[in-house]
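Taking the form predicted on its own, here's one chain by itself in structure tokens.
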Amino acid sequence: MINKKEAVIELKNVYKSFGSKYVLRDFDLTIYKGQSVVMLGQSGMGKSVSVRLMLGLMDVDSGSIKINGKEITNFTEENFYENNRGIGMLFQNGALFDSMSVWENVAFSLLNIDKMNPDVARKIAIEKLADVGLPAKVANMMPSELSGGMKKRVGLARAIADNPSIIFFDEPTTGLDPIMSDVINNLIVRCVKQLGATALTITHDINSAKKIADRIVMLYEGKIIWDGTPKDLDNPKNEYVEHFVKGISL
């Protein structure tokens, strides 16, 4: 359930540059506890960007970013990993590790982070796997064995391995043909709910947006310029919103 009155993911005047360009300026988004929302917007527009910059992975160069009303913007590398506890991330090409197991990919922050018993991260990792629909004999397979759908699959259930009460989805329908593409957002829907995680997702395919979002924010330019439900969608009273939906350069 919705918790309009529980901020988890607070931007508020973030300013973020490369050199003398800007991408994100006077950026302004605020996430509440239980809310699945889904960033739309060009490829280039700062999406990807502004989801590093909350797993404090890109320094600000200025502005407040809290995730749980802790300030981030100061994290350091020996707090990195305590901070980001309770934040699962689905990265855009699964970016599983070649040379570990599908088992030893899903179980990575209980192996590597919370110490696990590697018999008991391996138990945990098949239940995943079965929470995204793959059987239990995929675990032992290696990541070169699997074809794009299951390693889509294979990183969603590291991102919820751990059971975390936020998920970042960075494009997860990107090469994926419409059949798996919705394969894929059934699933994030279902795990979503199941944890009862706040959500964000990257995307610029309105069909996953539709199918994912209880809430649909669209970046350009660098700053949040709509905010709506997926049925606003439909007639954004945005001209840009409206081009970008359509498919029709402004």
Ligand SMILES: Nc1ncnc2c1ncn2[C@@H]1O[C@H](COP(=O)(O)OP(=O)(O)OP(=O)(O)O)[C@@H](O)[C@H]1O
Given for the second form:
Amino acid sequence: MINKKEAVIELKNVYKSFGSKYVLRDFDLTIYKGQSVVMLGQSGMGKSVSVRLMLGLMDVDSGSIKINGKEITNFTEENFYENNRGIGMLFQNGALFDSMSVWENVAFSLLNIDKMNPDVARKIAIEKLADVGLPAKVANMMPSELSGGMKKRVGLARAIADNPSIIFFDEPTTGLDPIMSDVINNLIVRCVKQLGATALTITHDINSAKKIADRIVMLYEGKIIWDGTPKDLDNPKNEYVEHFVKGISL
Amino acid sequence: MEMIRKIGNMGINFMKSVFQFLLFLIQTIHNWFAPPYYPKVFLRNVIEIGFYSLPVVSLTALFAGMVLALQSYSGFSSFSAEGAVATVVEIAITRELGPVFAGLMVAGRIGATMAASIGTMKVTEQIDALKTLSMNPFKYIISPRVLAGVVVMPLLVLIADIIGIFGGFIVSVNELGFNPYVYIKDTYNSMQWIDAVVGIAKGATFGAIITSMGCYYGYYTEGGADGVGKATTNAVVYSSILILIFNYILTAVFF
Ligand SMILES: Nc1ncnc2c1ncn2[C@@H]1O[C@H](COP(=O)(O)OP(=O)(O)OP(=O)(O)O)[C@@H](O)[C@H]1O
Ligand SMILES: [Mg+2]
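After the form predicted on its own, can we look at the form predicted together with the ligand?
The next block holds the full complex; its first chain is the one shown before.
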């Protein structure tokens, strides 16, 4: 089903440190087209940092990152913005534009990059809002009027508005109630299955990981130390992963 | 030894910031000439910088003109040279006080606003979000703002000039007993084209300083709310200092 040949995201020997503190060391990860990968790991392990590197928002200290086969670590600014077309990102805290209404947030790239007619863009934005379980009346609200969970869902709607082929979700269900979490999990599954997108999701939520992933990787001390299917997670054959899944500190 | 090292480090850091700022300016200007453009953002800032600064700029210019008339009158009357009041007010306002007061007022308003709002966007990852939506923040946020500053400030300075001269006129006629007709004629006679040129040149320069410092400090904000506060202060302080320095340089050029 998944074409193993076609690597969409490929990180090799990536090092990243802040001052004298290493976050990633010799980090390797390859994600293939159509895969839905979940990255697990303790807080502060560098999950968000690794995604920021893949998006070119931070520079690596050394190593190689290829997105759709193109090396991005030596990109100039211009290539960089071009390359991010077709990539969606949900930030851990939503990162909504607080000077714009909800629908303008969702339709941002439709309006400003694709130069779509505002009426059409608005309609698409409202559809995407419905996908994340938000009613049309939210469209005209400002981000400051939303609850944390609503902000996150608007961020999600914005990430998928342009039907990206690669999507990053940084803790999509954190701060949502169980029912809404399920809606979001289903949405992620649908994005991958229906749109044929490739997804990398960061989460602490084991249940949600099992639901959305066809592959789960575990980040520990700067490296991927475990790589398997959701089924493998029940018997991970790795002490640390077992503890992580059961929520027992070592 | 320790002392020398510290001073050395400060010097290096200062040079680094200057270099970073120059790169920032080059990118800003480069994007003036590289479409796509975002005219809505530009217009919104034209209104914000130009229109909403009118009250504070007018008030400061008015009182500057008024106080100038009073002071120069008390000075000149001891030489029986009261006739020079109109000329002094005209020259002092158009060459120096109009541009400088307008510049400092707008620096307080706009420099602070820009640094705070862009700084907040930076620390809440909105700038990163723009990038992931394939939007170059220079194109969408910075270049239109700096352009708006460069375009609008000269107009604001010209308005400040007119209101400042008017302030001098009010005081001279109402308080000092000048004949309004003679005062206007004296003002008119002392006016030169170069006064307007100076106003435009200084206005454009100050507009560039205020908006680019505001955007620069905002864009390189680090840390949370604290960082935003620092960015705001730095933007206002350094743009005010630069305004006074460049005011001297431009005066020397036109002298
Ligand atoms: N801009 C930065 N400057 C300095 N250190 C940073 C920066 N960004 C992240 N770090 C450090 O990198 C480490 C990894 O951060 P990261 O945000 O990737 O963690 P995470 O795995 O996403 O954690 P969480 O699950 O809590 O979101 C942290 O220890 C953090 O202190
Ligand atoms: Mg994180």
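In this text, the rigid core denotes the largest set of C-alpha atoms whose superposition between the two forms falls within 1.5 Å. Remember, it's a predicted structure, so these values are computed and weren't measured experimentally. Numbering follows the first chain given and starts at 1.
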(message) After superposing the rigid core, is the C-alpha displacement of Gly149 2 Å or more between these two forms?
(response) yes
